[in-house]
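Just one chain is shown here, as structure tokens, and it is the form predicted alone.
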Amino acid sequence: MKELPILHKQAITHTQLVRYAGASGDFNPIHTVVPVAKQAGLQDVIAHGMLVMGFAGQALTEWFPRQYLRSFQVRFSRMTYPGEQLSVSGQLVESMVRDGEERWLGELIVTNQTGEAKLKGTFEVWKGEPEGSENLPLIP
């Protein structure tokens, strides 16, 4: 196994979830209108799903030109509130051959400061160019 390395963020804001929701057209008023989240049994507003999960994409294309990911898949663990600061953490877990193509199996996880997991999930990533190829990944 090949630990990459670890994707830190900012803490999510009230002002980033209004940001995203504009951006993304996701305007359930559970992301950004505390007194609607409350009145759905939630302590706050919570963070797009989406939104963790395209932290994890960002920390796939920090560790790997975006045109080597073959396959993305991810579980959402638990709920994300303004305040937490999220990690994306992932690691090289098998070399493999699939559709002809040497690749790299990969696990990542998003948790927050605390250690608790938000999102789990699973990549495959080309190999890329044999070495001496100006196309080399960055990463391993």
Second form
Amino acid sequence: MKELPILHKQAITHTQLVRYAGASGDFNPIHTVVPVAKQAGLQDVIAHGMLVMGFAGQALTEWFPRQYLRSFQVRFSRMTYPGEQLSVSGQLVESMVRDGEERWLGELIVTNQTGEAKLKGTFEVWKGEPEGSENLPLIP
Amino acid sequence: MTKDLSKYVGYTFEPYAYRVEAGKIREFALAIGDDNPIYHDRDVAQQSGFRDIPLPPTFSTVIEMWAGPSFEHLIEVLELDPLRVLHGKQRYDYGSVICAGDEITACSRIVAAESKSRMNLFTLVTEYANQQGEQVLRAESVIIEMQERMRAKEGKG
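Given the form predicted alone, corresponding form predicted in complex with its partner chain:
To see the whole picture, the full complex is given below, headed by that same chain.
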């Protein structure tokens, strides 16, 4: 198994959640309005799961060309609060062939500063043209 | 809070259209804190083999939320208590990369709804096609409605 470089993100802020709400269009107030979050029984607003998956997506496109990504799936396991500092770790698990092309199957995990897992996921990426073959232009 | 979930299976939202704009991609990448230049510099994107600025891997949530079933719309259709709603799982299957300037049409439908472990689980599938009619992306989301009040130390995204 090949370990991929860890992506360290800055601590999540309330402002970032407001910004992500506006960018994504997910205006569930549990992510931005503290009194609503408290009404829901939470200590504070919680980060959008899709923001945390967005961090993982950032890592994927730092690890591989965006064009090579074939599938990406995650399961959310814990809520994330402002102040938490997340990191994305990943590894290549096995080589496989699907839809007539060679791919890597990989795993990733997003954890906070104490090692608590926020999401776990898997992905498939094309391996790219074998070394030595003609360098074909990519037409995404 | 037990409810009959079977009536939601097969529910199909009105198809919707979305024109992908470079500025929105940049805004989304900034919100994530992703400073990859392919998301804000067309020259870099083209040098990296893209027709134009490409879509980040999780951007299609923007298309759904702004043009399709928004959070408020989902709450209404699935009769959810918004204070108990969480995101359980998300999957994407990628075809050709969607880029700025593309005209996307999308269709979202509920493919499964079940009660399990004191949660109501709804699976929403969205298929995206580009202006050539080519299927370019499939997204699958599992939305959770907790049957009890949420607790601060538990739960999902």
